[in-house]
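Just the one chain here, laid out as structure tokens, in the form predicted on its own.
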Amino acid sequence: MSIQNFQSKEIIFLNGKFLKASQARLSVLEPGFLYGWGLFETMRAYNGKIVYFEQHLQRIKNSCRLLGMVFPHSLVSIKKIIKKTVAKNGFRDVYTRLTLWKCEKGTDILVTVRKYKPYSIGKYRKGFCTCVSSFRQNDNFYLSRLKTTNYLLYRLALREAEKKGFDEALILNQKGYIAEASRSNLFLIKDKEIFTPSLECGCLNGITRRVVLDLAKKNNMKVYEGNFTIENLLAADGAFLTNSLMGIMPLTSLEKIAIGKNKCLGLIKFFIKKYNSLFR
């Protein structure tokens, strides 16, 4: 089936109506379109159950307030809309995206659903290779900690990495510390202790990031949030990346230099197993 045919059958929710994606019509004059004045959340549904549903919705609701946007429905109503959109598309394992953007009359809403296609088991075994992006995060601006539709920095960073043959791009902040990757949070492991950039570094407070921090603390592991450099990463015993779609992905090299040399694969596998169990 071609992408065009697939999209013509996809059911979306747009401003109060369930429609085929091909039928959607939007105004190009709204502030959300003209200025990237909007927010989004990507969530994974496993067997129809959306994982960390409440946390995703609470984050976007809080972000609406910071951007001067009206949250368009109650949390209960938003949940029902998203669940119904997932059900109408008929997939058991999906990712769904909630997008809100500023319009002249308030806030527009779009819910889209696609079949989830996970990375192969082989990819999780091999892990991601990454490079250091030439782009920098503005850690002094609070927008760096929100998931806005003004996403150009991350898309350019990822495109730059992929053109060089890498899976991901690490983005440094203006002080030279690691902020995050183009679509994920970063964790380092050293002497069985866990390290991750603090929110003050300019990273998104990812939902899976929080899950890993909670898992580590519940299993009596020491966790540190702070400022970390490329040198810290290369000296680590291991590293991994997190986001809500791929879960936990080992990070095995930076600029073709191996990270950790398999010193803590067992610990990374522990986190992967614990995280994946949350979907059962």
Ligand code: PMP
Second form
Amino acid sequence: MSIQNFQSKEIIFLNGKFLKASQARLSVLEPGFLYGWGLFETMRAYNGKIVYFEQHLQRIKNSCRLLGMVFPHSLVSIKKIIKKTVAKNGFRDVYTRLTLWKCEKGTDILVTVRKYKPYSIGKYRKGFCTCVSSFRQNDNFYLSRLKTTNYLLYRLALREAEKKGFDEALILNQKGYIAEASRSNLFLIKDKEIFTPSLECGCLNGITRRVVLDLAKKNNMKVYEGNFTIENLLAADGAFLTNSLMGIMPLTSLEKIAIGKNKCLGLIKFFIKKYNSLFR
Ligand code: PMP
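Complement to the form predicted on its own: the form predicted in complex with the ligand:
What follows is the whole complex; the chain from before opens it.
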């Protein structure tokens, strides 16, 4: 099926109605469009079941308050809308995006669903190669911790990385510490202990990040949230990246310099296995 065909059949939910994506009409005068005044969540569904559904909805609901936006429905009815949109698209393995944005009358809502093509097992074995982005995160800016529709910093960082042939870009904050990557959180491993940039570094409060921190604590590992540099990463025994779509992806090189020299592949595999076992 061509992309065009797929898109013309794609069913979305927009402000109270299920529509074909091609039939959607939006106002150009809304603050959501004019100022990027909005929020989104990207969630993965395995076998039709949305993973960490509650956590994603809580995050966007809390963020609405911080942006002076009204959460448009109850959590229960938003859940029903998303599940229905997923079911109407007829795929079992998908990613679904909930977008809320400020409009004159309150909050507009859009739910979209796309078939998800996971990275291959080979890619998980090989891991991601990364570069250091030329874009910096402002760690003092509280929007940097939220998943807003103001996502240009991350998109530009990713485009810059992909143009150079890398999978991901690491973004430093203004103090020179690593904040996160353009679409994932970062973890380092050293001497079997786990390290990740703290939220104060300006990273998104990732759902998968939280799950990994809880997993590590439950398995009696020492966990540190703090400030970490590129030098710390290069000296680590291993590293990985996390997000809701890919789960846990080993990070194996930075600017073509190998990280960890396979010292803790076993530990990373342990996290991948544990993480996957939580919902599969
Ligand atoms: N940081 C950024 C910039 C992201 O876009 C994402 C993906 N949402 C993450 C971290 C990981 O967040 P989560 O685990 O909630 O998907």
